[in-house]
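The form predicted on its own is given below as one chain in structure tokens.
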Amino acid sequence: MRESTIMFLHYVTAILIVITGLIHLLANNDPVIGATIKANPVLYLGNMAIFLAALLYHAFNGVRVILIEMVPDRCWTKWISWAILIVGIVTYAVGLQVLMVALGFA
């Protein structure tokens, strides 16, 4: 994939974290839009899952942004790259088992 993609992906995702994030404040803080969020745990646990998708991939892509600058070499950034890729999937997944368990679906 092209860094110029990836780079706009990051900033994609940047908008996604306030927007979901956004969500997730009002469905834990204000009484009566959060009744309505949460009327709907399957909606709810979708937006949780955007949230903590947009959320990894800005944060791991941060960090290999910052590797990368540290070890010019081409060979290193490929490795660098799947390494971050891998601890995110990785990451994602346990994440995702938590929400789903502390939403009552697992």
Given for the second form:
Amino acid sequence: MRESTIMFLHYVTAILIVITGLIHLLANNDPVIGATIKANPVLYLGNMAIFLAALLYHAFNGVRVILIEMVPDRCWTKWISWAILIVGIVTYAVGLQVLMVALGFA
Amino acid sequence: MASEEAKEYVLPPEVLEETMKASEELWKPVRKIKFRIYKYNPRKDYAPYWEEHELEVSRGMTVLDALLIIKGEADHSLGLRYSCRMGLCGSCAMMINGKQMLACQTRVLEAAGSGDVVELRPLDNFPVERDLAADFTSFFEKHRAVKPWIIRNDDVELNNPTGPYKQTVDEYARYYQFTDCIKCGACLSACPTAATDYEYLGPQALAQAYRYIVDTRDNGLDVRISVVDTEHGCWRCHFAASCSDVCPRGVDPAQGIQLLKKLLIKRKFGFKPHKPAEALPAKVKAEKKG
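Can you return the structure of this protein in the form predicted together with its partner chain rather than the form predicted on its own?
Everything in the complex follows now, all chains and molecules, and the chain you saw is the first one.
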């Protein structure tokens, strides 16, 4: 994947974090809106799944950028990217499972 | 008649005297300044050290003038790079009191300010060649990597040119400021990303990549993308803008990099940097003249 695609997704996830994070905050802090959102648990789970994915992508890509700059060797750059991708996928899988249990889907 | 006209342009003696006095005043020693100079020869010295020289400086004296006096009178072994002495070649860029500047364009008193010490060392983020001269090998390799020349696909036109390529003033204005780059290395030296990431292309090379990509005569976007759109390409710029702050020619490389990023994103949605420039046939030119 080209670096421009990775960074474009980085910016897109930043916007997604704001939107889905706002829904998450409203669901848990505003009784009226919260009740409406939580009335449809599948949609709420979907929102949380997107929020988690966007958050992890944005955070792990940030860490990848820092590591690439600190260890600029081209060989290490590839290893860092792959390692971060694997850690990200595993974290997402664990996070999603936790969400499903917490929202009563498993 | 001719001599009468010429007489009008001769300065009156009192004005001439005043001008001469002002000129003498400019070069009269006014203050003693201590020069703290970085000395290091990687082939000989175990570690860098500082050498101090005191010099009486005049109002018009530049740092390069002072260095040449020191080299001529006190330390013949002093290593420095210079050429044009008028801020055009970019050879004499160095750290003057901690800031990237051209030695030939910086007056000693301006650099010293209210103090009496001027500290000189080679550019940051560059290996030292000797004393104040930095090693530009990697810098020029990065510059060459972005293919800083016009790339065309029309071999027939290139081999048998029918006339110049069309380019409007607006199209020229898009990249004009980046043509002012003198490759002095001040921008790369000030870049915080380049300080840690030595593979990073740097502001100079990236701004030049942008300069050629938006040139309507150029068709080399796809060739350059493999160089600039990488892990160590334009996306590593965090827009500290220190490169633009130190550029002695007033170029804004930080802006060039942001525009390059925008261009790469827009390309994903099918936008092209410019319409390809057509050759302006010599025939049409002749008709216009007629």
